[in-house]
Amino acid sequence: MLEYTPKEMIKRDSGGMINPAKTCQPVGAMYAALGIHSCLPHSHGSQGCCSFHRMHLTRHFRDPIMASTSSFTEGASVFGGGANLKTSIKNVFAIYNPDVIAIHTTCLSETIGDDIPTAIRQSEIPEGKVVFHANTPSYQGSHITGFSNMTNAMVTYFSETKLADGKKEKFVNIIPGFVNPADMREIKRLTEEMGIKYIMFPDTSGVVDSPMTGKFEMYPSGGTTIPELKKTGDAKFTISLGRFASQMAAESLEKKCKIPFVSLKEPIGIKATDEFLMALRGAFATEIPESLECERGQLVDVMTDTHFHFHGKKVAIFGDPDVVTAMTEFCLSLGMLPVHVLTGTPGGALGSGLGGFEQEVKAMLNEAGVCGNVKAAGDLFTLHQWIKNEPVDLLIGNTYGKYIARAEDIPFVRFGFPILDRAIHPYMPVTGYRGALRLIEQISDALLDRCDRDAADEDFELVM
């Protein structure tokens, strides 16, 4: 379907997008929400916008997506859309009765301009019912923009401090960025395993993955509470994994309850999940127990004993920021090339005055030696001319880029959001040191089962 993708590279002036890397603002925002419990994500803007994101997430997790929508007309286009909004808060307490109201804006209402928080004040709410909203204009930024801004208006909304003179409890706000449900078990785990208490949001595990049980429930029973959000000003420690979905939040949460806070990579590979690790240690002066150097041991034999399958494979990799930074990390660590490597985020989050993603990976390739291309804001169609240019033994990213590995014949291996074409990704993890033992055997099966299909007879062999 790409094969007439040139190779020859023209710069584009027009700034247009040719298979983009990235979905909208309020996919994020959806999402983020979805990791509170008992909380019905709202879409303020038309069905149509609604239907997307939902049907976006639905395909990704293959479970039901709950949201409701403003259901805007050409009235509401035109007039703005804030008798929809007070009329949607009052039928969705009445009909689906959620305890949270998470009302994300769409590219729509953010150009009319409407005045959410007024809105909500004017608005019927029953007593001991919540609702808050994030400004999410689909036409900045992306899905990751998106969830940083939700994760940011549930620190803005509800974090506070109860306790008087600066005094902390002994427990750690984690915000986990944009993972899959099972990485924040993951990460939950670990900590569990450090033995220090945390408070983890949002938090969509036992939501978007939650059991068959013959009975549907229509908020499950996974996701952060209210009055645990309201207990993260009370922390003596912040946590925020991946720079551009979690750092806003921290940043928020130091200023407005002085907690101080530690950003991180999200803890993929052998170095990021030793990073978390250690962070958590310092801050609670705690050791690391024997499970979890188990676990490291482990991961270390198998990186030895297969670095030969590893050791100077070129590979491209494409996606989230937060995650392909890791990543490309653990590419290295593993004795890989990272000569192409691509995000659609732009970037630093909106208004979190966050570095850059191309600065970042840049320097993690030139400490290693490696001569890369490294793009932030880019496309499908820039990464595909890349690898035209210049060919890769692999390709790592979410279900788009089968396309390409399908168009240059590619060894490829799914990773990040979203996964369309297969099942079960969200159910495990790529954090921790388990979960890069997974990723070592996913990436090791597709660049070994290549040389089986392309070997002689002669040379088919049994041990690899």
Contents of the next structure:
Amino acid sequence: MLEYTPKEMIKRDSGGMINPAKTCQPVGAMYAALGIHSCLPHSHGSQGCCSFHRMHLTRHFRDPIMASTSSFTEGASVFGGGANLKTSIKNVFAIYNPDVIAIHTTCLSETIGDDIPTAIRQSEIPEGKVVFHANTPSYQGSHITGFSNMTNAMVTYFSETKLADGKKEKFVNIIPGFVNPADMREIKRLTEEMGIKYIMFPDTSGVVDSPMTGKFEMYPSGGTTIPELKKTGDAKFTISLGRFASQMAAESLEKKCKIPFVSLKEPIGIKATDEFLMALRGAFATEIPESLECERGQLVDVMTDTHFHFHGKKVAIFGDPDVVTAMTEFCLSLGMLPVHVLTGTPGGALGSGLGGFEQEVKAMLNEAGVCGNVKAAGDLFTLHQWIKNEPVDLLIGNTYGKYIARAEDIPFVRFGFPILDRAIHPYMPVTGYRGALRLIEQISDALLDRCDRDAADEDFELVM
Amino acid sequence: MAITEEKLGEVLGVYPEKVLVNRRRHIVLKEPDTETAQQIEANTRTLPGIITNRGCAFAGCKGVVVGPIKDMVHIVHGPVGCAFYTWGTRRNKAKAGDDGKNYVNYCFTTDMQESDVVFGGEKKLAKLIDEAVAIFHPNAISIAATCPVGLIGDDIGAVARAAEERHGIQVLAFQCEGYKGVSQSAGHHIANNMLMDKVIGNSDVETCDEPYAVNLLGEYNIGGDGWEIARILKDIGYHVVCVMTGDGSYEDMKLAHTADLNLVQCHRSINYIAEMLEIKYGTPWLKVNFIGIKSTCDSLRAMAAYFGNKDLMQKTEEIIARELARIQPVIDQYRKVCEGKTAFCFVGGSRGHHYQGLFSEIGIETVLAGYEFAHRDDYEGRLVIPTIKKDADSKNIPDLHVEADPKRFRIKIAPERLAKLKEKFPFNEYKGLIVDMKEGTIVVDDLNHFETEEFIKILHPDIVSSGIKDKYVIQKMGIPSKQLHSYDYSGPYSGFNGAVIFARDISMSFASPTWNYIVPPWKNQPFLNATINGGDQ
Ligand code: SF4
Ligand code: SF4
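Moving from the form predicted alone to the form predicted together with the partner chain:
The complete assembly is shown below, putting the previous chain first.
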């Protein structure tokens, strides 16, 4: 497996990727758009992109992922895709009847320079229906950038201030970031336990994890509604979870409707969950309820009881920047040593909130006295080479890590997006205290199964 | 229940006028058997806004045809996405050959950034080629262009030529931008034309020393299909020169001109190569189908008849008898579970037809079939090829014209004998899907989401075979769905062993107890009764 990846670090300066650790903007935009109720994402470009994006999301969620496409041909590529977009809007409303169409662009329509707002303005849009868009050029950033751009468009198109004189209503906007529906649901549950009202956007719970009923619902019950999106402009404040995926929208909302925001890590692991609850507590002067304190206590109990399973173990973590940062922090709080941390998403100054993946992770490692490799805009070829030079006890990342795990015979915990070879992940949160328990279960299982596998008969333990 | 013209009108009535007119031409209600197939529209644009299963030319070129060639490094020139989605997603299995080279688990892309789109990406591409050669030492390299490449005017052909000079290996540049043509099919053409032009015959080897040398064309080794076919062929005594392209290698492909016969599995993606190979080298082709027991046997018998050797024919019959004795009893068991059921069979460009025989061998009748990206000849047979008019979208896929190779062309079978064989077997011939469909069934080209849902509601199939994008739509309706692009990660489904695995998988999808839980027990039990039975009052 991957025999051609040499141990010797080779200087590569082409800027090309070998085994990428990111994908393109539109797929993230499509996922974000699914978090609006009764919304059909529309891919403005050739049909191939839409097909690929639906395919990948479907494989991760194992649920219908509906989206339409402008189906460009060579003519549209030469003369512009405005006509295709107008025809699409007409056909989509007539045939598929969503309440909302969320258009995202592709590298093709971006290279041509199609003017989407004008095309929307010139389209026939039935009464009560909405069309909005986000520019998502695939040659910038990654799928996380696309998610961020589409989430931001929800603010720029819909958020409005209804209350006069800077008055605010007592609820919080929560922007959950690019996580699974179960994570969004868990974050909502934590907020509800706190007794705090909220609007979450986007919210894919109930959309891409819809139940089996014997009937296909093109627009399942979940998703943020347009009235809710409008109302986000009257919130007391906004919590952005994950800088890369969420902060841009929070900043726009601050600018547009004067809603202050805090930008937090994705609440994965104990510290980040603490911070999330503390932020809610501070803003609403509400005590953390018994129930959550108990959940936290249980988590600490397990962490302590099992610390010897993972303390001092070297781990490599890769995936999307927001979840990787939080996961790194959690591994540190378990006493593990994250010696290789990598994201494919560029960590540069691409708009707001996107700077400093490397700085942030390095700071965490330094504080813990761990010396490790950290890279943004990296690829899995690099990660694999790092691992060959400094082997690890555990690999954490999305499905694509399985090649490296097999090549180097390393225990592997699947985490992040996409997970194409195991089901259930979208249904089980990794956020909050309970999510942290699940992560401990997965990490311990992986490490201990390996111990069992490798133990000589005489060393094979019943109790561990 | 069959679909009548009237019923069809009702269903399509939802469509805006233009869509209605367009879609009606892509649907055929099969009339009583006639000599000629009914006409259908195919290989034309999908209308904007329609939720189609189709992909793009890039997907057809890099994803389907070129990607599986194992001893080459395939570089996708474009933003990261196109490369990412075609990395490991198509299950074209490959084992390294004698030279140990197999790069199918790697994914290479120039990962174009904004500055590359503005200033051009040629330099970056050239550098990445250099790195790939330095690290991986492939036998050859491919470059696949994605949408923006053509628009910004990167000359990938020039980059390829320069790289060939630097490295002394072939670098093939495929201009398969996603907007070309109307589906993956355009990409198959672009890919195959280049392989025909630049790779096949690019060798000093003049003849094949092995007897009964064949090429297996249009077989992509999904789930190991090609390996099961190879097992059978080897047992009988054939020598496979090259496979295009599943588990195929660049090195073997160079020798394709030395084969005595070309076997065409997927007509759609490769029939024109088969034709060109005949013109250039004199090698006839046979339309085979290794999906289904009868089709496999028919194909093997036709092959044996072609070579006309008594021992070979006898060996063929022995192997068929041996395999049937082994698998038939097992299939019969599964058939009990499946008997009397009906299926939809909508797959790429060949399988919508290929699988119908296998379905019927386990007792399932196909009531609706169609292709995602086929042309009219795949539906109506090769007779229509001369009558198909080129439209704007097909015009931009360059045709390749070949002539007889003065040195290498040889008559491989006496024309009279071939003519005789043609009476019985499909040499240089394919009759298409429609003639094999029963009266009252329905044929749909480029079936879309709306129609899938509606036809399911009317016809209530017991199983729908299609792809990943509609799999869960179908299953939400309580109907098992079998992916016939990826086989739901099972397979092989070809040949004799494949038939058993297919029968097992299909019967499993019916027999699974999980379907019984869709309706919760309280749904059909009145609340009052439940309380009384519980003895509370
Ligand atoms: S349509 Fe273009 S951008 Fe999209 S996947 Fe195909 S080649 Fe890539
Ligand atoms: S990189 Fe561009 S062309 Fe390729 S899939 Fe993404 S949007 Fe489509």
